[in-house]
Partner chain sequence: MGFDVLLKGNNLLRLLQGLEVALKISLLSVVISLAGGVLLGVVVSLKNNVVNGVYRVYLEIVRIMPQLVLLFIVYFGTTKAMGINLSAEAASVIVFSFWGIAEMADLVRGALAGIPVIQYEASYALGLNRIQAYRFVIVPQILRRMVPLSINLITRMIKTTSLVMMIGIVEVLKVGQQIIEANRKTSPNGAFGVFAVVFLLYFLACWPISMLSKYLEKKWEN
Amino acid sequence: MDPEVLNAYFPLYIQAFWLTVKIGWLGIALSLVIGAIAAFTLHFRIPLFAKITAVYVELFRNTPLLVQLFFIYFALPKIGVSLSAESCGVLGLGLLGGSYMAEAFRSGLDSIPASQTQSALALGMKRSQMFRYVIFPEALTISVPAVVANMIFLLKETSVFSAISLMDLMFTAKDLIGLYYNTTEALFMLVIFYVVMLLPVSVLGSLAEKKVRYRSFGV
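In the form predicted together with its partner chain, give the structure of the chain above, and only that chain.
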């Protein structure tokens, strides 16, 4: 490995890293919002909306992100919806992630036994208080492992953004390989940056999962 090459391309990777991180986490934020709304609609079986949500979830869970991105980036402009590549990235990741987060949140909500609702009401809580203090915190706790797993999955999925010409980590690596044949250096830095991006989340995820498990064992 040539340290000169590593040195020269480090700034490019840093730039690409921040772009990837930015789109990744914005996409995750969007997916949490979409997922929460979708889970709510599905759990409470809100007429019509639940049907639409179910179709959305099935569509996006059963197609690859790359295909979704191509559709948003190349196809939508033809019917007058033009978005920047970055917005496409966030939107694509948000929609894909939303369909996964929806399932995570919903199974959390579904797993709260009816006795919890009843004991909350028996304690004199209003419905809104019951959701706020009992149902949502419990459901969220149960969803944590799945949500963290989804986050890791979504951060990994960011690797396809180069296909819609975003200058992310993969794009930079491909450039180094294609233009200058610095394959070893390019791949080395690619791996390092992805480790930096994902290892902390993975470790935090394992910790969170343990904590959640202890909590549910403590009951």
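If the structure you just shared is the form predicted together with its partner chain, then what does the corresponding form predicted alone look like?
All you get below is the one chain by itself.
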């Protein structure tokens, strides 16, 4: 392990790190929005939209992100839809993540006993109040572990962005190895930066899970 090589590579990895974090979290934000809408559609079985959503979820859950990125980056321009590499990365990650987030949110919604909603309505609550004060808090508590796991999964999936010429962490590592053959140093830096990116999410996710559970159940 050559310290001089590590020092020389550090600025390149910093730049790649921020690009990876930026695209990763934009993709996660998009996935949360898509997942919430899809879960609502599936749980309440909205006609037509529920079937379309079910097809979307199965399609994106059962195809690799790399294939989806290739389709967005290389195939869509053939029909006149051209996106930048960064936009393709965000969209691809958001669509893949949305299919997983949908199942996470839906599992939370489906776990709420019908007796609770019936009791809320019997007490005179409006449906909006019932959803806000009864269904949503408990569903969120149940969904948090799966949502955090999906966030970590999506951040790790950013490693395939190099396939569409995004200069992320993986692209930087492969480029440096190919140019200078300092494989050990390049891979060491890659591992360190992924740990820096993922470990805080894991820790904060665990704390959020405990906090939400305490507020909902007082345990």
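Positions refer to the first chain, counted from 1. Computed from a predicted model, the values in this text were never measured in an experiment. If you superpose the two forms and keep the largest set of C-alpha atoms that fall within 1.5 Å, you have the rigid core.
Colleague: Indicate whether Leu204 shows a C-alpha shift of 2 Å or more between these two forms, with the rigid core used for the fit.
Modeller: It does shift by 2 Å or more.
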